[in-house]
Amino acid sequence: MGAVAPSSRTLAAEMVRGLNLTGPTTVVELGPGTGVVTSAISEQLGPDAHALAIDIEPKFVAAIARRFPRIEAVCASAADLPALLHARHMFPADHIISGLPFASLPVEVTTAILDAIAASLRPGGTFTTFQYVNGYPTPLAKSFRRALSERMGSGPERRVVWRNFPPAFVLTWRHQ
């Protein structure tokens, strides 16, 4: 994890507002730590949806399939979304929801991602992450929406979450 406290319900709810789940469709969630966005996808899934969540912590991961058996849960690097919705006939996706704290990881690591994203993502589909208020406006967090906005083809739609702590913004990208 990298936050100061788990994501609010809020904030969850916010992340998967608008998506529609309740079709036939593929979302990731990469990076589902304790569960709180996979309670929000979990509640929207339809029986036709499929759902992944890929998390490098076994702990996070087994308490995800053990929570959510609907979603599926592997233990594994987000750089390897392709491979892995390839092996799982779910390629490509339609959504990828991401709670990964982009700013403390190294720089060939975000790359890696945010490459394996864009490989990822229907044209059309969306991106959704958060930043909080206060890292906003860094040079690092700049940098990482400028990289993905490069890849995606289009800048981000902006929302803040105040009921969250710390507040953030929720970053949504439609893949061109």
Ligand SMILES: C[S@@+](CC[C@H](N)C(=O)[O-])C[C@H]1O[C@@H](n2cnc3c(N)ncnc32)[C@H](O)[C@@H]1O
Contents of the next structure:
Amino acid sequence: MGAVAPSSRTLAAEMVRGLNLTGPTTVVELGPGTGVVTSAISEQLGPDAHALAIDIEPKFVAAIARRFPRIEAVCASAADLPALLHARHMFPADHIISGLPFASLPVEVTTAILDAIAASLRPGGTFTTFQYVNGYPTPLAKSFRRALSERMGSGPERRVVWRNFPPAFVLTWRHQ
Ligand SMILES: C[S@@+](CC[C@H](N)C(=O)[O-])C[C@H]1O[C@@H](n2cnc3c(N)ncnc32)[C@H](O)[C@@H]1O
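For the form predicted in complex with the ligand instead of the form predicted alone, what are the coordinates?
Full assembly next; the chain just shown is listed first.
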């Protein structure tokens, strides 16, 4: 959950696979960093879709804004997501995709972000993130999944991506 290396293009493609971003949909990326997943989102975006990318690092936000004009890049904490969506008349979101390094964030920050995600998704909306296969059975990774499943009302769908360093599980929750 804390990133070891930037996500591979294969992992990025798996993060957006199955999401229909062609219609009038609202998609949010949390922690775009250098933009590997942002690029996969951008390739799928239809003309009526709205996309927001939120990162806490100004230099990443500036680079995302330059590379992806169709995506609004915002310098803020993911914990502020409901307010950021309301301010843009984008609330609620259809899909939230996260590359945030939850394993290395303070627990109170993770809790605030998970609350923000659950508060921002429409019923039936999805939240997608990944966990490395080697860290998947650890108590921290399990308690993260449990905390999300409680908020979303059901457990995640899981797909494995071997072509990533390290290999990772992509996890998608659907908000009940
Ligand atoms: C490891 S990078 C992920 C990059 C890319 N999504 C990937 O998968 O390769 C994590 C990103 O999360 C951002 N970040 C960390 N804490 C954040 C927070 N509270 N709100 C928004 N972004 C945050 C960091 O600045 C960094 O760009």
